[in-house]
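A lone chain, given as structure tokens: the form predicted alone.
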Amino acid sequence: MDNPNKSPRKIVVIGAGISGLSCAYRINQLAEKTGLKIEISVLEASPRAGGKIITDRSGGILTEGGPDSFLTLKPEAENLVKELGLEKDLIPANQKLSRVWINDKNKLYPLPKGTGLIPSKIIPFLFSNLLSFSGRLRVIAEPWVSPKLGDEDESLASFISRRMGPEFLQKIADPILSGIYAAPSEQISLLSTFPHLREMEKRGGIFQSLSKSKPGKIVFATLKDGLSSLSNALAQNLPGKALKRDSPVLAIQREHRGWAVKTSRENFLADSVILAVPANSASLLCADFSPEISSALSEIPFTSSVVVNLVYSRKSVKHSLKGYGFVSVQNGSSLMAATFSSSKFPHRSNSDKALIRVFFREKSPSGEELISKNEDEIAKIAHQELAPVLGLRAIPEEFRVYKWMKAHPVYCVGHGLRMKRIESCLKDLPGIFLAGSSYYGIGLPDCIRSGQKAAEESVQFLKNRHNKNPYVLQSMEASPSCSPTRN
């Protein structure tokens, strides 16, 4: 009988961000700490790896065009850094200068402590005056609002507003929301981002369940040189050659008892292929193969985002910038919030300048119409729009743009019952494996928990299937239709 661990088994992973390089990283650690020879290939459509993580410095000055930490209340993007030999690097943010302000109408007002999408102190929530007094009573009457009975999904709009008050919604947890789903409140599913928000309505309330309970304090963290850190210790840690830069898949086809995966470059032949890309690029590819699974991921829309970082003199900005930032009410302006990123991490700027990081979204006030416009216009009008919020003197010294285009995943109502029907499709589908922030969690951690995920299933695909046949892939290899082409 043929011995499994002679021929190396084969998995493609599609996708070199954050969640695809975690995911073949993983995998490379369980082949050796399983004895399973497994052949990794990470084909990735760009010319560089990292995805979303794109870190630009110049001139004494660090930007992030995607995410610029995550936060540790997570563990798996810190124990990632740790794994890799990274932890002298990691830096937490400036915890002197953590206040957040919410921006109405051009004026900024300090969140009030302990308040998120929910006041976990109440004292200095009734002092702000943030909101009206009949809104701040409105806030505190929640305990005797009445649960909503049953366990149907409902959107964070309804929700909050329904425990809390619409004046709360409006000018705090909008704001917040927007700024960290690139999406309206309206639209974004209870259930599959605050679950455990509905528990609490249904134990008492939200106020009677944090007393009752020691939230962990939020901290944010980065890297010394950025998050590209991160993403390139990863790629390096991947077997010689196993990254493809510049290999866009052009289809994915069933071969007897694996998979074709072809690119403009070379054909590949797998055991099992783990889709680490947007749900909107997986549709497309499974549509070949499988019409239902590709409806359903099709079914999760995105949205676009523009990411525009602005470099000023320190004294040409009249705020004290003592902060992280802001979040902005809705109010006809396109601004959705801005990281006072010199304050947040000041090893990101030399102490004489000001480094701010502003964010639009598409779903905004002229949000679509902004984002079509070249890097000069943008960084206009984000600067146009900072300025009566910070008192900015001067126009900025330079400026970074980033496009995300449809890009960011909405988990919108019923999210939940989609990703049931997505997985039931997939137990049609052996070997065929997602990853990534379209699914359960759209936070660095999130995606290296999915890549992580995504790596331990394929393996343990691999160890069942050879237990059973350990003939896995030999007529494969010997069909002609879809030889690999060699390097």
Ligand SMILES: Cc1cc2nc3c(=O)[nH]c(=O)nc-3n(C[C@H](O)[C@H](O)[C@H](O)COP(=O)(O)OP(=O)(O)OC[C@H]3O[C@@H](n4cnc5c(N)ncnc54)[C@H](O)[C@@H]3O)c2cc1C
Given for the second form:
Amino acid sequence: MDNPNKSPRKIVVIGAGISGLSCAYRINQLAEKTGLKIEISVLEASPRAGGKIITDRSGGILTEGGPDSFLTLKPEAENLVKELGLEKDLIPANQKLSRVWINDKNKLYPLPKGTGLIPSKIIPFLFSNLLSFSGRLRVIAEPWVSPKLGDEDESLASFISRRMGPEFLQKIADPILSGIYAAPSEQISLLSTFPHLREMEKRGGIFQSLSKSKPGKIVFATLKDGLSSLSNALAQNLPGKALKRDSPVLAIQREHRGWAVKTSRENFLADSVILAVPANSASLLCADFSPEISSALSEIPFTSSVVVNLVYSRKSVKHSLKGYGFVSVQNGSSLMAATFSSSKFPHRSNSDKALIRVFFREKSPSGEELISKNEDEIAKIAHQELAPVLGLRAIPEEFRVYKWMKAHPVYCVGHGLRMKRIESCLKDLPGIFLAGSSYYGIGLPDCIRSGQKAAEESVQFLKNRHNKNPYVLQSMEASPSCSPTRN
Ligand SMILES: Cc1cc2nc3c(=O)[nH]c(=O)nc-3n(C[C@H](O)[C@H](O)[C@H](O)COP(=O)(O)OP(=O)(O)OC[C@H]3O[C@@H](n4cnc5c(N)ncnc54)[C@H](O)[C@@H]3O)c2cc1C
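Let's compare: the form predicted alone is above, so bring in the form predicted together with the ligand.
Okay, now the whole complex, with that chain kicking things off.
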């Protein structure tokens, strides 16, 4: 009889963004730890690994086109950085300039100390002139607002307006949320993004709960040579030929012994397939074998955005740039937020430069499309929008534009129920797993966690399957079609 440990099990990971790379890296670790022979193939559509992570280091200036930094409050990204030996390159955001500003009609107001989505310190908030006097009184009346009963989901806009009042929503919470989710807070699910706020509400109000708990310090971090050093390190730590670039997956079909994954170059037979691609791509790939999951995945909406990195001579910027940047109150423009990159991460440019990263929604509230314009036009608009806010006295010396078409998954009200439907469909698809930002968190640490979880589930699936019926796997091993085949 064949020794089942001689021929490897095959796992195909689709997508080499941070989720797919973290997944493949963990599978490799698990294989080494358990002694299970696993052959991994990571199939990536584009010529490069990293997905939305794009670092540009040209001209002595470091810019990020996609994610800019990660939160250390969720430990997965920092832990992975350390595991990969990149700890020496870890750079926390400049703590001396951690202020965030609110841009209301081109005037910048400092966000009071201790205020984020919810003010955790009342005294600085009371003395801030960001909200009207009645708006501030409404916020401190929060403990007397009766809690909403039941477990039904609601939008973040509804929750915040109910508890803190509409002015707090409009001038503070909504700008912050748009900067994170690139979607209006009226659409975003409370239970899929900040479920602990509902729990706090039930325990006597948010302020009361915050006064009893010790909220962790929000620290952003990045890497000296940019976030792509994390994705590159993951890619380099995969076994030899595991990563296959320029390999868009065209279809997945169910075979009686596993799954057939088709790319334009090669076909792969796999025991398990992990779809580490956004839900809209996953939906297309699942259509052949499960119209139900394909339909549930297609219901997750996506929004678009545009990121522009602008380099100015420091002398030409009147504003102190003391802070991480600003978020904008909705006022008819598409400008959502700006990061003062040269203040938040001073190593990214020389001190005589001001590096500013601007984040736009795809359209202005009046419907004017930004994303369809060319890069020069977009950079011009970015400069025109920034000029009155920061007192710019000269045009940028350089700019880099990144268009993000349907790149931001929106966790709409009811996202949790949709996820339950998706999970239930997965139960009928043995060996298929999902990972990525479309499901349980959009930040880099969330994506890493989702990739690692999918890796663990996939390896566990292979182990269980082998324990239940070793002959199934042995017969797969005997089949020549298990190896990648040329079309
Ligand atoms: C502008 C912007 C700013 C952001 N800022 C931050 C930030 O500062 N901090 C933070 O934590 N997060 C941030 N995020 C979110 C974070 O970057 C993403 O959630 C994360 O990078 C998604 O990783 P992923 O691997 O799940 O998906 P992706 O990075 O989208 O990777 C998916 C990969 O799958 C490939 N693919 C798709 N279809 C196929 C197919 N059929 N066959 C083969 N390959 C396929 C794609 O080419 C891609 O490489 C930001 C996102 C954007 C867009």
